[in-house]
Amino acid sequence: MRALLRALPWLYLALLYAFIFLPVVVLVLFSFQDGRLPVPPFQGPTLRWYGEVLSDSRLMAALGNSFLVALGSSALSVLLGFLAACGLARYRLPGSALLRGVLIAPMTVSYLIIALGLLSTLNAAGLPLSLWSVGAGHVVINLPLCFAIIYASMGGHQVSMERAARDLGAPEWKVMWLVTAPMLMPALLAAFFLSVTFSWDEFIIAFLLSRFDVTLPVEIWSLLRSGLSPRTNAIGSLVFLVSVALLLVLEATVFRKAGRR
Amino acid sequence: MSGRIEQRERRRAWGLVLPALGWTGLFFLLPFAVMVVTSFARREGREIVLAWSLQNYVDFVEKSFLLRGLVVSLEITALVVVISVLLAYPLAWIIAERVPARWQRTALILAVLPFWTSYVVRSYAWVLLLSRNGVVNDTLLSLGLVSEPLEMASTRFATVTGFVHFFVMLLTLTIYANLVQLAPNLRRAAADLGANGWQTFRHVILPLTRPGIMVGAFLTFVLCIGDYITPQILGGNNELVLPQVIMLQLGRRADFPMAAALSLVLMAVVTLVYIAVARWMKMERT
């Protein structure tokens, strides 16, 4: 009875990890399957679901657009958001407390309210939807987050280092290149890594300001109109592969240096 | 002298936030204000007619379909909410407690992991695992404990199973770093007063870790019931939930005016759980 007791922890945790892993290890190992239905029984393996996904242009071109879309969304929330957080913690400003909350309040909006306005405002206004109306709404959904973790990281350490630039004759942007932002950078880049990250993934935006141009999830989304394929599989698991490549850069670099101080 | 640099030191703060204020402003802040106009406005055949009227707001009200999506939103996410608590609370607990203290991290982010798959891929994977002749009731029937397959996919369960698999996740760690903080000073002292495990758990730990659950259980809401990916994948079109009946306005349709005033009901049902919660919190705190 006691070591039934004692044992039951591990079961638990045992049971939870099966249910947490169960959707990835079915779907990478039907990614394999030699047959029609990525469904049991398991045939295989082959690489052919692979090779099709390789040389499908159409997914290729997702995959660029998604990549395009969330470096350049991804850079410019940086930018934005490191500027704006140099200009709130630095500088005393009338009503910096409004600022702030302006500048954070689209992270308590669902992301399909935030499509759904910039999607009435785009017909309003005329504008045709392309991949610059995704980026657009990418940058809304992640410069809150990159202007928290940056202004979040600024301390006053580092107020006195940007004075003795500045004492030492400096220009302002030159203190900011040279000084500020090199000692913010585990900051930027754990902002940029996490934006890659939210749009390289984001369907709801991307999918209703797209039209043509479309990007990875919103292609797969169309994929699934077809049914279960073992395509779909393949995808999936290089998106996970891919995903999960970036975890352990991040890991190894950021967050364990972050981690160590 | 002092009040020209003053005045300078300003103009280039504004400067700094400029940039990031207009941006927010032009693609937040603006296309906010139009959805609330146009929430107001009806749409008459092909065109979208600034009316100033309540309509779209009476019809939410009136029409069942429409109300019906609300209700089965919240019960929804009631259940997500309360299974993904239940099910995360004790692995964190264990990962915490139980797990040395060097396999921690590793435990950590192995229960994380699938976190990392795509949003969509994810929900199509679990429409994999239910289908009819999917691994689930492949292995039900092979075990002899079915003798027909279950029908699975498109139902109420596949949505929750789906939502409670992706929070439970996100549960775990957000109650992991609530049960981390926790000074071990404090087990000690229940202890040498007396208590045994569950008391200690019960009385001390349990309380402590209270915010931290209702900080996750709120994430959880507001991320679930925004959803409209995982309903649409795995809930099919038996019962729709709020995010599904706005994107269907959207579609066919083409009712601009409806999908605003649904979606600002839906933005106002997230505000008031958020009062009660952040109330919750300030009362708790005192």
The other form holds:
Amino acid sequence: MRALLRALPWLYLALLYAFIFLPVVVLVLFSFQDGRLPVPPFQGPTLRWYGEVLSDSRLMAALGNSFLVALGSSALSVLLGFLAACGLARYRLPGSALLRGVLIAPMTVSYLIIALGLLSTLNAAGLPLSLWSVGAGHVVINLPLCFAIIYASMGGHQVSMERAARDLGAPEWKVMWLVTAPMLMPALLAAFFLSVTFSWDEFIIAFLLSRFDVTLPVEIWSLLRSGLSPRTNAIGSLVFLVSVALLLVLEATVFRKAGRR
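Form predicted in complex with its partner chain done, so how does the form predicted alone look?
The following holds one chain only.
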């Protein structure tokens, strides 16, 4: 009985990891399927589908568009969220509680509603649909997240250092750039990478606000309309491997240095 009780936590942990990673294992396994459908029985292995994906100009263009939109919208979201957090946390503004609520409100709204509202606004303004409109939509959904993370990290222990910098004659922009931002660097990095993740996976806004230049989720959706194929497994496997490699590089460089500090 004691041995069983000791084994239960490990069994639960094994089942939990299997539940999380089994779909990924199946995805990667059938990306090497030497057949037309990614279904059992497994036939292969072959690198045919990876070659087709890497030689597909539309897929590579969609991949580049996803990187561009994710990095650009995330950087702008972090910048705007940082400025808004500094203003609402360090200064007494009329209606500051209402302003915080308005900034966080998009987190409670469905992406479909946000996309439809942006689509109506762009059509009324006569603006064309493009990657710029997709990036604007991703800023709308990522800005509240960035603001919430950064605002929660702005404690009172930083006020004295900011006040000391002002007493030494530093202008406000130098205080924010050289004092406040470095102290909030872990929160800024967390907000940025979470925004990149959400922007990378987002489909509804990218689908409704793009026309000819599409992101990778929209391109994958168009491929799935023609049926299952090991090509989609190969695309997912490449994205997964790139994400893991990026996470390992960040863990070995940025996050480890931040932890030492």
